[in-house]
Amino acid sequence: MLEFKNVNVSVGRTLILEGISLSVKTGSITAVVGPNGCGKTTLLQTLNGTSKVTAGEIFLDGDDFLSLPVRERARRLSFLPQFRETAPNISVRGLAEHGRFPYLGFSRTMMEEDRKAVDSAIEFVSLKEQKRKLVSELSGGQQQRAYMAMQLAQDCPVMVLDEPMNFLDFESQREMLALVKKLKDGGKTVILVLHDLNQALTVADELVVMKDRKIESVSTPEEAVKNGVIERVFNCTVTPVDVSGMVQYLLT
């Protein structure tokens, strides 16, 4: 279990997040949603060190996560960031191999176990045919899957994805959501920031709703709809709709 306990994040004298407490269930998909500027990305970035925790603690399976050596953290939790300036002139396989760095020695020599992990990750994201292509030559959706292959090759039980749908077309978003579900089915704990409420309500086991840099609610998507927190925070109306025996949500 990943736990945030009374976490504060400050930049200079400015308090960015205050008193954040949250427990993420192992083997679940947890989606973090909220208006722009509410602190979603800052919250996740405490896990890769981009946002500095100035008070409070983060625990992973009972261990003080922030006190672990960097390499040990990288073996237990992987992070797919939101922004990348340009696609690198490196092959898909070369990018995926970067995910194995926490396991390699000083010589950075890959062993058979590492090569298998890379091959498995590339196959998981359906880029086997493109593995020798440069990432810069791929479509936006394929590039995002290439980065996910790198994250998968890291082989961590906890995977954090900050707005993985950014700049993707509809079909690529659908493919990415399917991959997220496959990760959970494979036993991964997935935490992701989503802007699309319909996607979050559909894919998440637990929904974390943030507003004004605080957590408003932690619940199942169904409970978040019933208790009205979605409508309050996003100033919208949520109507459940039965589509072929599955509940979808109409937001207006």
Given for the second form:
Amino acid sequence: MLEFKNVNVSVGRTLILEGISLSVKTGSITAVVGPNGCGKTTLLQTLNGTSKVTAGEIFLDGDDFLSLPVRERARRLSFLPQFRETAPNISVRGLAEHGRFPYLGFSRTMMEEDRKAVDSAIEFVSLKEQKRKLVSELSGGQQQRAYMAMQLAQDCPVMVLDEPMNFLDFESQREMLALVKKLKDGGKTVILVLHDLNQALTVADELVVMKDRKIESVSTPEEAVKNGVIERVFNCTVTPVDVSGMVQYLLT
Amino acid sequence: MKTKREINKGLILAGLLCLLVLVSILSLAFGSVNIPVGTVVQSLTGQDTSSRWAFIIKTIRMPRTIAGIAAGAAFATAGVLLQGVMNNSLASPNTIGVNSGAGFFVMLSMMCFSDNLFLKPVFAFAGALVTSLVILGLAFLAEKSRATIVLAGIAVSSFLSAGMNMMKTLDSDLTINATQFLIGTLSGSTYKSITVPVIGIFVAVILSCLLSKALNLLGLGDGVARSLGLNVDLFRIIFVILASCLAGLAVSFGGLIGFVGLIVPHICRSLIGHDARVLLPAAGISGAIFVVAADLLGRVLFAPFELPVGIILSICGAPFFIYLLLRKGGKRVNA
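Same protein, different condition: the form predicted alone was shown, now please give the form predicted in complex with the partner chain.
Once more the chain from above appears, this time first in line as the rest of the complex follows.
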């Protein structure tokens, strides 16, 4: 289980996150939502060291996560940042191979086990036919899947994705959501920031709603709709709609 | 099984090595006095050790060629490292002021300690390192904006150039020694003057190649690199130290040779891609080819007069730099 206990993040004298306490259930999908600037990305960035925790603690399966060596952290939790300016000029396989970095020795030589992990990660994201192609030659959706292959090759039980749908078209977003569900089915714990409330309400087991640098609520999507926190934070109306036996949400 | 692309990379590396051998032999053979290639080969294989040709090759052209190989490899490798660390394709020891930093300190050592051959590399390394760290600090403060890094480099370079010119003006003896140094020349290289820097360059190039995987991760951006378990800050400092060591040591005997660290990494990237594991050795070999070839050209173009290698490289480098600015505008370096 991943636990945040009273986590604060400050830059200089400015408090970016305040008193964050959160428990992420193992094997679940947790979606973090909130208006722009509420601290969603900062919250996730505490996990890869980009945002420095100034107070509080983070535990992963009982271990003080922030005190673990960097490579040990990278073996237990993988993180896909949101912003990538340009696609790298390396092959899909080359990118996925980077995911094995935390496991390689000084010579950085890949063993059979590493190659298998890379191959199965590429297969998981359905890029086997494109594995020799340069990432820069792929579409936005394929590039995102290539990065996910890298993250999968890292073979961590906890996977963090910061706004994985950014810049993706509708079809690619659907593919990405399907992949996220597939990750959970494969036993992974997935934490992701989503901007699209509909996607978050549909895909998440747990919904973390943030506002003004704090967590407003942590609940199932159904509860979040029922208790009105979504409507309050996003200033909208949420109407559950039955679509072919599945509950979807109409946001107006 | 190796892919076609991997085989091609191997072939390109082998081809570059052959080209370096060829250019080096030509560098030993041609200059103000032309020596038959057969005699050069005989001299290299030990069949001719006593002729005047053998003497010229051994005492004048061999140290000069070794100096060219080392300087070229050093500047090009430093260029790849700095471009990777600063995520900026316009970064190079010359453009961000590292060479000027090394040059300033070398001139300081020349002024204070005359021509002490062992202090020069130490001062050059110190100067290059201080400048790199200043630029890196400025880049950090400016949130790594590419334009800021290059502009800060220009500002630091002009500051240091002013310092060098001031030393030249104040010390008339220095003027004689410094003119060639500021242009960049391999003329007058001796085994004594190049041994320490060449060993240092060799070690730094090997270390850079060993750490190439980490450089690849840095090219993916700090966030991704950190998430993959790389100690980003530590490796950034290591690469800056290596680049400073390479550029500084090369400046200590070759002077302010410009543009190799900028042009060569770009040419190599277009040939073999962005993977630092292949890019670093390829850039090292190509840099060596460039400098040795430019030095050779400088010796034969107006023989028996010599043009310093720095002039030839700047004549080729400046137009390429402008082309690069127009074409790419300093795009991010990825690996």
